[in-house]
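Taking the form predicted on its own, here's one chain by itself in structure tokens.
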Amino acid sequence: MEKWRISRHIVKRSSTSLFKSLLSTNFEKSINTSGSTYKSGRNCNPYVEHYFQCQKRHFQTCCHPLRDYTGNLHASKATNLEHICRIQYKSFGSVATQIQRNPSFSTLNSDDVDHFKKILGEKNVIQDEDRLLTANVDWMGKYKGSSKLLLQPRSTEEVSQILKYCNTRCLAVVPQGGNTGLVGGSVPVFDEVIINVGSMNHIISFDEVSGILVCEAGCILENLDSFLVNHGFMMPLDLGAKGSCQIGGNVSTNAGGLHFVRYGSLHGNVLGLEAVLANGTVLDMLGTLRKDNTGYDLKQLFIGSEGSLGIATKVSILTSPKPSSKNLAFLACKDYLSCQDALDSFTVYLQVYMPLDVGAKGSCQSGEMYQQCWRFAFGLEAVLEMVLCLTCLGLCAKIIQAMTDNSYLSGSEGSLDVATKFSILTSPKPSSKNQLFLLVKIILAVRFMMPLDLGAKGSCQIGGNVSTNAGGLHFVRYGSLHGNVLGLEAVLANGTVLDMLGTLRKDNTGYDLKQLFIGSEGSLGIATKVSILTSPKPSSKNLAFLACKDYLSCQKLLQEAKRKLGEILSAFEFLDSQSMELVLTHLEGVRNPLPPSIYEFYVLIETRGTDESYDKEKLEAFLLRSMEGGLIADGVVAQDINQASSFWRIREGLSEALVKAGAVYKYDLSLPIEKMYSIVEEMRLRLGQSEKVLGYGHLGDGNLHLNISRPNYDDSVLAKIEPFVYEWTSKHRGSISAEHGLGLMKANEIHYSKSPQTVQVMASIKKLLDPNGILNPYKVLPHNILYPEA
């Protein structure tokens, strides 16, 4: 009977929607701001005329007008293909001639030849003229280089060799995989050495509870696909070139393809990295982990570098669970704004949502809006990517006003029209209350979420939360602040100021910097402005409180959970039972769900939708198969709003409950999810009973905050503690900081999660960006490396 316990809750449960539904409001056409108009389909960047004006004087243009071509689509194949080429050919010839050779390049000979054969073996340095004809020329056959030699690495140390040999002769090499670029990036301008890493295509490892793939850079990205399918799980980036491309071009390229918009970009998929750099230095950036705020994520800048930085060789990817279903429709619009509202229409329904969600919204700092915040892909006004801007440093008067005014806070979020609240987004003016709680607000009036949700909400600010690269409560759900801060501003040691603000969720023009500062605890510059890709505000949301009898059936309820709740899952959190008691001691008015028993572990699971009834369903039924395969000892849903708030408090309230306990050490730490509690039960066996260690923490992306609990600090009980956590997280390639970053605190423990030769390019790029080191001194790098002569 104990098991059908979960039933009855179930059951009992209101079956009335916990957040009402906002009216639909329709956009403008327009917005003007600043003396610019923003229309759909429009480029409205004032330097671009202008840019492209000016390069009328100094070059041919290099393409030609798709009309020129169509007249040729109805001859034969053979002569279209013919005439096409050799348009083409002249007319990347026309630019060619504006490139001339660097003389500084060596030129090659034999005894380059015979080194590369020393290295790679006879058969693996190629100097066949048909082979290189392929290599030197394009897929569409517009670009062609005169390369002389072809070379096949089969392994990084091999790649490590090569370049080594090539900086010292001055030889220049183009990186390339399946040759399937559209702009020329892969094949030889002049005669460049060709470094083609087809060869190096093996699967490394699969994780089928975390999702995670790490492979080589030659394998082919439909045999990855492949390979996956077997295991339930499917690759997150789907292109129509899918059966020759190659996955260290796809990073190299920061390739998007048709399932974008629900998987996002490869900034925010791609775990880690693993590249050579021109010197042949091996860059270890290859993690495995989901949450990893240990320094500059220097990875980000490969991803999208087309190979001019270094040649990726590795990499491990966050891969998702293979659906249960899939369905398609093709349909026919009367025009072009048809198909924005059936975009609007779809997204709303389907909702496509915002990764962040932090605990401190409720005070973080949004800052002064524009009236061209509210902006979306490709320039349209669509709902589907609704790209929020804001500054950093205090949100506009007028906003809270109209917010108090309308009574926006009570829940009327459709008493203004859309001009309306438009309008109100134009005089900056600091407030006192700039919280990113009036933020949210703001956004769900419109429909629209924050995709962040912290503990720290009341009092954390938006450009805070970039720069530590804040993770939340829902990062299993929406990601990454990598893959959803689109833009950026920051102003530089000198007081340079980097516009980077993009409102663009695809933009493959050059290094991603912007990424450097996400996570760079302000020691790079300080962010100033930020845009942000917002989500469709859930219809339905759903919260069950589980109990499970030991770790292993918490491991295995997430895994079934990524499979069977798919889309709707967005939290899954853990505690374990001195958590709980901990909680229930130190925090008033907190009862226990589950009484009267005290469980080992406690798991719980959100589920946000569009659809109440089916959402409800469908949590139900996982609930159900789970405790009658015995992962579920007992469990809840909340009936309301008030039950899934209480639930929650038991989560987002142990911060404040250790506090109210007593001295605390803290560790937050990322692990393999199997791994993930091991430290827990050995740091009790080092401590011994006299001592209070409590581990809980966000389960679906391995994030555990371990805490120390005792009455008063003792410098004897830290010596037990450090450096051991941080020895044995390195020992299980965790990080010493999943998402609190390193601050004076783990400064100098960063060689704990990052090898010599990152920390080094680290220290190489903050002396670039602020030489004389005035920027947040004595953080995130270590002193020996930043004050050598100190």
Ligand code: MLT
The other form holds:
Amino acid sequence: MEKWRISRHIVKRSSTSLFKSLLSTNFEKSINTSGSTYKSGRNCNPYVEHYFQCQKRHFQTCCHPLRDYTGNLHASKATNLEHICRIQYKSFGSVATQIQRNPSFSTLNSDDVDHFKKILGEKNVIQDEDRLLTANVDWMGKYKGSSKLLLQPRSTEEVSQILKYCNTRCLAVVPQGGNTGLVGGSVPVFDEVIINVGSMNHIISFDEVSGILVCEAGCILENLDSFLVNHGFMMPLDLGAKGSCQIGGNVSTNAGGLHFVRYGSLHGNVLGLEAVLANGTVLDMLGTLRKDNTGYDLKQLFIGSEGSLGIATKVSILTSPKPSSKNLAFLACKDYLSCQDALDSFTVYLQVYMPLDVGAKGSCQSGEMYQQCWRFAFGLEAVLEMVLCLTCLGLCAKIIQAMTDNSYLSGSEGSLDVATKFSILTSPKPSSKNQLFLLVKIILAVRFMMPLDLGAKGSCQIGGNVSTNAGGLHFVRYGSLHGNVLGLEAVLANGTVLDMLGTLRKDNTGYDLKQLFIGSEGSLGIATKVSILTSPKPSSKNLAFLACKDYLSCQKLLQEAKRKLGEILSAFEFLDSQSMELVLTHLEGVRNPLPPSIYEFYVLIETRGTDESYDKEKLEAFLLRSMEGGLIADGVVAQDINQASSFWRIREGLSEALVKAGAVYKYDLSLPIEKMYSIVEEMRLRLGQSEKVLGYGHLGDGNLHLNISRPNYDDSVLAKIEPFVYEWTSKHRGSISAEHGLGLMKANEIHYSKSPQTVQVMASIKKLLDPNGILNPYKVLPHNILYPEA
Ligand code: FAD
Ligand code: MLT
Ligand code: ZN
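Mind sharing the form predicted in complex with this ligand? What's above is the form predicted on its own.
Next comes the full complex, and the chain you just saw is listed first.
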């Protein structure tokens, strides 16, 4: 049986010579190895065997890891489906896991089986002993259940019907994917009905512009990756079991895998989810938007919930452009301390010394070598990302300011005192808040930066950022706070302090509750402490201010930028000519860096990296190609930090300019990128030439800021804008709040972006955590859903 396959890892080329010359260590050339084959049902680990022997003595009965331990048998004679134990005990790994079958669960009978056959057809209702044997045993051969039934639904509707029925009959079920789980979660403990969604294995859509893949939950990870290869993309996660595990299983276990260090957690990469609850309700949370801040991000609860909250049936996931080069080094270290030292020196060497020293030493002769160093460094940089506990929420402004004192194009940060870096990296844990504050400041000033940046950075607080799940200008590079917030302390409405302030990059113990608070806009609790993953500060930045003749060119430019600039692309923002005009009119000292012209669109592209000349070369080559291809009509690259600041001022100053101009109807929409600007054009037609309709925003994230600017508020104008803008967004499966939240303005409009079932579950959660509704009332959720009787 070839089911449990460790797939081949493609090692394009080992860079022996490079690292040898850099580190004078012995390297073996790494070779391609073929996949190993693992089979289930192999011999048990002797320690496990020993353990079970002890257990056997303890319970005075037979106990084998591949056999049930059955005590006090009360066989059900009521069925002709073999007798099932009414009360069973199981002991798998520790004394604490002795389990008694829940007597309130029903036992499967022939009527049940007939019913399932009606729903699924004969061949998807499996009673065959051999097939049940495989489905009853886990991958390690350590856990074995005694289910008599395996169901293989082919659609969400079928999953829903199965659960509805099981719920009313009180039949327990176990959701199963590729059955590669390692904690006994995927197999029945007793006689639970197994539901395997492996037949739901269709790719629903793939968008080559955004890299967003939507598929059914039963798709095998490796198949998805193979599909993506043909499109120049790859899955953001990779694990040894990829030949068997299913994406639904990956999401339900919040799988980490081999590339977590680079691509981060599924909490950041899963954009949408469809899940069926125990009562058969289908929760459609299958968004394909990078940003959606309408209410609680419920899907986050299901990520890592191990099938205990619902069955995942469809997943939408952000994939990554496939890198055009890979290197792999296989190293030997004499002890663990050396491994740590090696990691430190690699990172410091490649990120800090290299741009200064390597060229001077004459050992880095070619641009290619530089590129190798940089790519390797990029793979490692995340390893040393510093986790900071920002104990005082008011710090945000200062911290962001400190971090943005970066110099563009100067590369001077590379020359910072390395001794300081070492002392920071090896600093003992600070013992007081003041010390911590100092350390935070030093770290940020020297080496790290916040993953988010927004126009309001001088005033907003980190607690507010988390509570609104703020996106900002560098979301395209550093991703969502759902991926970057590692821990949170929050105070509930009744005063309970929820300490979720972990600082671990990975923690799959139970539901990731903090995710519920990210973006909940103060309606579930007050955030009091945050732990956040910061990013190594780039030592080189470049910024280009470009003009494009039409929206299609902007879109194509984005697509190209993602491909050609890859890992160094850190911002892709756009504004239309009306926005430019408004900024020039209302903000003092702002000038168009391009000669006055008739360009309809302006784009800001920023890169961030560690190698000034390499990054610059890469950006310039990209700009040149795009100009030759007609995607860019005109453009200029900032030559120093002052020019860069003046370019950013145009984009960041828009909100201020709008307020100065008078009244503003402001909408913050997530839309498929190709549709994004159509709403601006339609709105212009709808309102007529007398109204100023502006479009700008975070093009790289599919996030449009649509603004209607006028001297004063007027209800007749508003009536033309709303509900049209919401209906239009909903029709195109967009979100009516990409990053700003719902607040008071859109609390009653949530249904344009969230299904009634989803809103209902949100209301239940709100009632659970804040039964009296004292927290931020009238916001986020419609009042009539929270309090229908009022
Ligand atoms: P506040 O505005 O004070 O509060 C916002 C919400 O969070 C409220 O519901 C409040 O009750 C809740 N809240 C605040 N603190 C806590 C807490 N400690 N615990 C629980 N709930 C809390 N937003 C973006 O996403 N991207 C941008 O690019 C962006 N640019 C902006 C530019 C300008 C010029 C301005 C004025 C705003 C911009 N915003 C942007 C919007 C705003 O800055 C963000 O929503 C920000 O995250 C709000 O943080 P704050 O501390 O100001 O929160
Ligand atoms: C921005 O991106 O500038 C902010 O979200 C604020 C705005 O929409 O005006
Ligand atoms: Zn914004």
